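Let's start with one chain on its own, the form predicted on its own, as structure tokens.
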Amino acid sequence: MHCEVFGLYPYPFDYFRPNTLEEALVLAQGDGMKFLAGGQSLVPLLNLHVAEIKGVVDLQHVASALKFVQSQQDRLRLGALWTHDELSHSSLLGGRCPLFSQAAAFIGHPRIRRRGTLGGSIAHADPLAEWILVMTLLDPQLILASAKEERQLPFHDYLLGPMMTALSDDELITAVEISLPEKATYGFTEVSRRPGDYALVATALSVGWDRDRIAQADIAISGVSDVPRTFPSISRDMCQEYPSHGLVEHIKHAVEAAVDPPSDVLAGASYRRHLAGILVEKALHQAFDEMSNAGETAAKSIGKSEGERT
């Protein structure tokens, strides 16, 4: 099929809609071919003539094979063609890693969330995209497939810069494999100029627990550098501590001192620095409150069971 559209529409390109993943990977071997998932990144680039391609491999008929969730005790494997909306409403994900629903709620508008996909966002690699921030925090293994081979690549080796990745032209992200602490809570929050806009600054964090004490922690922030960054030394300051107002204030001020954000037409450096501290504070309260609520629920459950036994 040949697409003949001009003006504010893409340059002409060939269009393919394969029925199997294997067929899609073979078609992608041609020069200038691009995969099309939800189309929320590629189509605007084509319409604006920012990207010129020879052909599109539409994954619509392949999507069902790449929508799966495999959960083990310390590992979670997600198919790459889940939409943002599907990820936000997954009960299994909500129980294992609520960070996905927390982040998905901030992505674009309802129509974008219904069509855009996890793999598409990771492939596009916009440094302000919510999934790029989440991947920076969790540092999963990405499963990349081509007609020749399948390989695994840690996210920290995948993201090379803003919209720059180690993904080959003929490769497709098929899955994301995440190592998760046995007991963890999460926080995610951002500030944008208008609902649905990209964030000026966004923060994602995870807190692993040993009973009511922090066993490990990770913090990632976007909007303060060219790609999202983590703060290992600040995160280590939280280990073996108990949640407290003093700890939150310490982490907030440490983050403000550690970031060196840019100034641009949207926000100045001082405002971005202020946002980084405020959002880390808010995300920490989310993670701490989630742990507190889980403890209260467990206590009520135990009390109810004991009452039933008596």
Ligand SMILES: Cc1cc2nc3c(=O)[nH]c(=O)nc-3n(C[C@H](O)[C@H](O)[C@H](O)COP(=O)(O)OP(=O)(O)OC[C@H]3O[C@@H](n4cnc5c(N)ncnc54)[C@H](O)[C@@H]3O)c2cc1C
Second form
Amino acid sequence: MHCEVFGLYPYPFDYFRPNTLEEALVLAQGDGMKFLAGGQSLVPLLNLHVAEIKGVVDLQHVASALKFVQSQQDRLRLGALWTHDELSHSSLLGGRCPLFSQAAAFIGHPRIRRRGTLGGSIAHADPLAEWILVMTLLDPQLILASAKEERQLPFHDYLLGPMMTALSDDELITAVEISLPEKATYGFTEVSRRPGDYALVATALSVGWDRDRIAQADIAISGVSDVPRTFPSISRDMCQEYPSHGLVEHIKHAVEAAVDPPSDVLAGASYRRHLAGILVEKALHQAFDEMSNAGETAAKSIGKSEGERT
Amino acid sequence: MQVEFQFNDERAICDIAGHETLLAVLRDKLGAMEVKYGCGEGACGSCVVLVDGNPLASCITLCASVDGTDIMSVKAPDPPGAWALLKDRFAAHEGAQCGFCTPGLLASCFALVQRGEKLTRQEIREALSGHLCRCTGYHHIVDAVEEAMAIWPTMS
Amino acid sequence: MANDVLTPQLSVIGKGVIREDVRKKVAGEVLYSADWVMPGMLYGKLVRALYSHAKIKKLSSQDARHVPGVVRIIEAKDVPVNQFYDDPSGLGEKVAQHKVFQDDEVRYAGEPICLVIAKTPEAAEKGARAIGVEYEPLPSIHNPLDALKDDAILVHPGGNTVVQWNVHKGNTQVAIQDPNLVHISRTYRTQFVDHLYLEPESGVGWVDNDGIVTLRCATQVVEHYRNIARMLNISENRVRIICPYVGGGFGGKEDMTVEPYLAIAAWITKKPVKMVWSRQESLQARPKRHPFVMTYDLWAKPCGDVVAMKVDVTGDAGAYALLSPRVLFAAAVVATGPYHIDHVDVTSRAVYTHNVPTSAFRGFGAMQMAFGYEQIMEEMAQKLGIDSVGFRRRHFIKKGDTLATGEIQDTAVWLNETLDKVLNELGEAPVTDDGSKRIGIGIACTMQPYGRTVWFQDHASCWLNLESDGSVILRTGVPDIGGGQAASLCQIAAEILHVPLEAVRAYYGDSALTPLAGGTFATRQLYMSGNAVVKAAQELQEKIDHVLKTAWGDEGWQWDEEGMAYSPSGLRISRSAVYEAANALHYPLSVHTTFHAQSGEGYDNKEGRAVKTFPDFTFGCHGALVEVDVQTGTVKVLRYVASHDVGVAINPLSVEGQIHGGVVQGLGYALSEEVLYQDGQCVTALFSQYMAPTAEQMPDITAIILESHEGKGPFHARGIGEPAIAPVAPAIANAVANALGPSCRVRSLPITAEKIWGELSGLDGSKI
Ligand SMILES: Cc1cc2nc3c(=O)[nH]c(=O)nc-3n(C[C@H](O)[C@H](O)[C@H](O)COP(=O)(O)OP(=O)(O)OC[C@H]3O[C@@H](n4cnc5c(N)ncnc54)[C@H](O)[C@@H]3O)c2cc1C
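Moving from the form predicted on its own, what structure would you give for the form predicted in complex with this ligand?
Zooming out: every chain and molecule, the one shown earlier first.
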């Protein structure tokens, strides 16, 4: 044994660029094959010789087929090949879920956001990745396709551990299907060691509204356990409440009490716990502010259209 | 396998294997030594080139995947255009010291300037956050880019 | 000395001229060390140790030999002399340094064990992976303070102390008896950091037509050819090192990196061999900056007069001495900072551990100390309840003062001047109405030596010629590591020879063909080679004047802007005509000269005194305005001002660049950078795990250049390469402490958000 021999370039493997999804899935059945989406996680690993493979199936020609948004009343289906950058333009999602643009802004730097994809990030399953946190929060159905079958898997059954998933080698994530409350606002906050880096601790939350009352809420936090986790019972405390300072304090303290973060070289347990509390507080404020802003804009636009009518 | 792309306005036809990165091919097959290996992780920005006008880290781009594209480095022929402008402003402000990060950095700057972007100093800093420079402290780089952005509309 | 040339009207010096090397670099036209290609070139990959302390039981290369493309495995037994020796303190003590290949006892994770040579880089890597090493792991020691204990595991048989330096002034023991004195004692800690230049360690080695082992590689020291000759057991005139433009050094290419491996590989295979260290290998195993533990004791009268200072410094040398003795010496010399104190006791020591070796890094021991002395001064002022700026001013050393080492400061000390500028520019701290934010302001005043210690008998040579077309060739062994080393020498030559800058061409960095100038380190090149070029240019100018007088008779020649000589009687002569005339006179217009630095006796370590340590110091002051988020502990630098007296700015644009660069590297050091090890294993070996500053979180920097005209370099310049980094960490530490309020201070680097939060929550942030 000796130190890892970190390389400059990858070891040899083959390259395939199928023109159709079907072809791609057939190719993926081969031994040691990997899909190549943005390459922003896969190729670094290959350069460093952390991963060794037989071949890649480049998805660039099938990408356009996997860039779609299908919006139904309470559901949103997003193609897996959207790039982080594309998802950061919330107009793409028709304003349905601004959480995507909030989260995307925290991923890496411009070059990575332009290239890396939602599906790639979900498949890579870095526990500190922004999309893994967002998926933990929204718990979508992942639409998985292989040459043999197409199946749906809820995200909570998909993520098995840090960089471990229930995805088979030949399976492609084609889309994520999210159920969205009719009216919801979101918060996303993060502290990293340097802007654009993976989070030390990050929080994503959603608040569903019944007029100005909280109908439903979900909270997810990364960096306090091996993979991001949710807080169902704390979230339930918010239901039927009105946003208030007291509520924020309550949730913050409940979260601080509930997390049991690890200590590692990057940060100690107490600091991670503290961040979890602070970030939940900030994220709640974002979600509440967005609600009151939305209220104001709605009021304004009503006023305006009425004005036009007269 | 054979790939074909435009490199700095010349047709490049290369026999490559699937695993070869764009960085490896540009340097070892096309002799484009201005494209630098700095980290192999897509993090430092020294290997950045423009692929169809977009800055990409060539060290984490497979060459096979750029088949049919138009690729440019800082050595692209440039009838006095944005490259020349940037080079001139970088030299005038000493936006380079050791110069190792510079070709990659200029590729990202080129994309910004040619798009006609006019950014504040902080926006320039954010736009260049994927490039590490260890010598200049960035200040002179921002000076150069800011000036190039101001001059470009009068040239184009 | 050669700097009596303070001519009133300078034409090139002091101008922000555009560096020609920068023009080439922005055009992508410079071929760095890794860009060199030769026919039939092979590639090398090192196999490095896995353990931080272990016996090597067996090395099996059988499998590696069978990897397709592998040409040769080179091991310890293949190297004529497998061990490097030198005298790092310069006081005549020979120290066994590292081996070329470790074949017995591994002392740090990453230590080279053998080298695989192959036809492609991938084959070399595969080969390296196929090498089998059998180890017997041994207990290891990673904390330098533990390594000092009596029963500590020994890293080397002679004991774990590499060196201990003492500085004594006055009589501390007696002085501190006064019961009215206020005394504080504080410990400050610094971390491992990496140079992280963008160009990885790289080069190509070959044996040339005449059997000369030739290395074209990234280095700060072409004189390493001598070490290579010793390793190969061949004569020094059979090794040549060529140093093209280097993609950043900062001290990290001062010790050898690829050199011995390229040399042994080319020597054995007789083929050109290229080696490029991967970034991760570099982060893992190449020498780092010394972590220091500094304990300061300071005694002052209640009125605010400092009476005595005691400093105890322990630097982690890692597994091999490398330049640790010199680094800890610089630390000892500046331990009291730029302050006049009557009674001083300093002890600084370097200690072996099983950590990665530490060695040179911009600031070289002196900059770690600034994190100590600029905080203890601040803390004492706070304790005394007096203004810390006034407290500093009261103790600033002045020209003519005796420093702690007993030497006299014989050039201008513009501490007050730089401090005034910084305070003025920084202004008052703005108030914020955001309850979660606090603003703080902090300053630091520092001194940093330039040039080597005087007992190294430092010298630099150069060779200057006038060519037949009137152009000028300057040959100098200077490695140009990006600071414009060659360009500023051209400026100096052009100034003195009255020629346009474009007329001077520098050939640099070749140990065989350019006169040796010493390495580019210790902020010595402008001082040393600058003075050498001044001397050569003056001599050449005298020769030119002599030819003019002899050939054309007139006296009192002057030079116009085109570089033509004209005489009072109306003659106008070109330089090429001068060249022809000189030829006819059998009078070559060529000067080879050597500049010798001020030299002196070795340091008296027993008495802790010297007549002289370093030739001179550069002084300066930095100030920072920061915003601390009290909820998360994160810091934002809102404004940064840096002022230095550089004597004379040869190229103000380059001086500004050095200051900007030093500040940002210093901000990384202060706030985010750290190479983390767990039991000697690097856990931040990826580039993306190492938190060097990007443009996004860095502020604009106001650099204020002052010129006292009293440096010891050419035209009275002082060095600025290293001095710009020293004040940053303490300025930030003081600003953060100012923001946090009384009794909150992070005394360990980097000042992370977590440590700040710890301080705010009443924990000891420095221990986090
Ligand atoms: C310098 C740097 C900084 C970064 N910082 C961040 C950060 O702060 N936060 C963050 O979240 N990420 C960060 N990333 C990672 C980045 O977001 C990647 O883009 C992302 O993790 C992977 O997406 P990709 O499309 O590039 O996937 P690829 O690299 O192409 O693939 C990654 C893995 O997923 C598999 N895969 C890809 N697509 C699919 C699919 N549709 N179905 C099944 N399997 C698939 C591949 O086979 C491979 O195993 C950073 C990357 C770099 C280089």
